[in-house]
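In the form predicted on its own, a lone chain appears below as structure tokens.
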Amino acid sequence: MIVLNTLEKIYLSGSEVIPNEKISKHTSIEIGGKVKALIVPNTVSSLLRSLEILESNEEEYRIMGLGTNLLVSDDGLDVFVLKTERLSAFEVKGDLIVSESGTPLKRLCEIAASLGLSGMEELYGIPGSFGGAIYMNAGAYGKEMKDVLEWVELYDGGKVERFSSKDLEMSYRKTSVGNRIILRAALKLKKGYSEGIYKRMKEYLRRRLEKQPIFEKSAGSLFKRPRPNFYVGSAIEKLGLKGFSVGGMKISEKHAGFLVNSGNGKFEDAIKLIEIVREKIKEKFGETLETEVRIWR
């Protein structure tokens, strides 16, 4: 009788498996050491089968979408990482768009516009996956995911349950999703005209291009606002830290709220830079900053 190891079982369950993969290949800031294996499920069913195998073997795992807000240790992690990028099936039911969690948020905005469905224009251009945007209640220009989210399906240790957006206690860059895994969700939009929707989307995208380091290696907005009327990027700029660097990591010269990899930046450079900014903000403004970027170590 053939005894299969964990990776063989996962491969046979329908997921792609890349042993000893460097996560730097999969993060927008291009940082991150090796993990036990990168697992890329092709369907929600193969994701659930892979999770069942990992959990039955008491293996530690983590979930990533498109890696646009991740800082991962260069030392690597003794875990399996499941990447949801191929979970991108969707269907339209009237003014509802139901999508799997791996669909890029930008793509969903385009789909909505093509169908004449309005409500997501302000979110156009936010990088990352649908699931990642829900997990952190991403937002821009006064609009957040909670404003357009109808329901979410979550996996929690063997069972799949559906929750309303209110059940998830969504607030500024926070939800109660916790360690549960987002499988699919529904967006509740409004009927509109594609031409006007595209026009508004283009305007918001143009604003991003003007103000944000779109074409640099970045993990997105670095810190959450500690209170509604405190703008972290402006505060960092007032401290004279725009362009400030530690090793190959620096505060963006285009927008001081962004951390960018200007060369061969390292994880420890990023952590040191984050702590320096935190200390100076605390000293000058009395505010304690929490990272918006997710840190794995």
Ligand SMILES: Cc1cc2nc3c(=O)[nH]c(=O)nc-3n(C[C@H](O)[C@H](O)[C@H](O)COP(=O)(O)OP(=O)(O)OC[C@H]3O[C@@H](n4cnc5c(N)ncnc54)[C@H](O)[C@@H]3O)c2cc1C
Second form
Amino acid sequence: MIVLNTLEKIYLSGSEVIPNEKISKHTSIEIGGKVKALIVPNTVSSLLRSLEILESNEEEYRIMGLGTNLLVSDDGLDVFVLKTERLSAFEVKGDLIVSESGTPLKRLCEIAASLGLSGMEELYGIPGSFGGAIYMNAGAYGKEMKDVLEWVELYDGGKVERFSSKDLEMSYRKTSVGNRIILRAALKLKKGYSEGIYKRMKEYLRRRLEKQPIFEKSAGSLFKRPRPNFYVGSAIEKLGLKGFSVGGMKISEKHAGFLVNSGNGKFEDAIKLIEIVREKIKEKFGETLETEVRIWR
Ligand SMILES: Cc1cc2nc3c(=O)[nH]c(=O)nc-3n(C[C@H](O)[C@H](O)[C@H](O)COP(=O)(O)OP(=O)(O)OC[C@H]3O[C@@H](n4cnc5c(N)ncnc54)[C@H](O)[C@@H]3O)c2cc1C
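Having displayed the form predicted on its own, please output the structure of the form predicted together with the named molecule.
Complete assembly follows, chain above in first position.
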């Protein structure tokens, strides 16, 4: 009888497996070294089977959506990474949209609009997956995921449980999801009119396009606001750091709240630049900045 290794077992569980994959191919900022393997489950069942194998073999793993909020070390990580991109089945039940976690948020907004369901217009254009948006409590223009989320199904050490969104203690770019995995969730929307919804979505998208470096390689806003009325982008601009760079990493010329990879940017350049900005903000404004971007090293 052949003894199968973890990779082979995961492959047999129905997930795609890419050994030694470079994560830079999967992050919007195009940074990140190799991991043991990238695992791409085809269904929630194959994800659960893969998790069982990883856990019974005591393998370390992490989960990613579409990699639009991640900064991963160029040295790579000795872990398996599960990517939810193929978990995109959804169904509509009246004013509820129930979707798996890998569906792009933008796609869910468009589905809602086509059905005349209102409530997510402000969130249109936030890149990334539904699961990533829930994990981060993503938001824009005064609306956050917590405002439209009804329930979330989480995987936690062999168990799958449904929680009301209130149980997840969602606040500004923060939830209590922790090491649990979001499998699927429901959005509660309100009946409206498709035409008006589309119009509002386009308006928010236009505002985003005017202000943000949409077509550059970034991971979104670099830092969280330390308090409600302190706008990090404006503060960085006041420090004269717009366009400031370390190696190939640069503070965006278009929006000083964004860190962009302007060419051959390296993880260490990004970390140096983050430290410089944090120090200068502390010195000038007395505020301590926390990164919004998730750093994996
Ligand atoms: C140009 C640009 C504009 C942006 N604008 C905004 C904005 O307006 N507002 C905003 O809030 N964000 C914004 N972002 C940041 C980012 O798009 C969001 O945070 C997004 O929700 C992340 O989703 P993702 O699928 O890419 O997550 P990833 O980057 O893949 O992961 C982010 C975190 O979520 C966790 N995660 C992902 N999926 C799951 C899951 N299924 N279960 C458990 N944990 C999971 C990961 O482990 C990681 O810790 C922007 C980014 C870019 C590049």
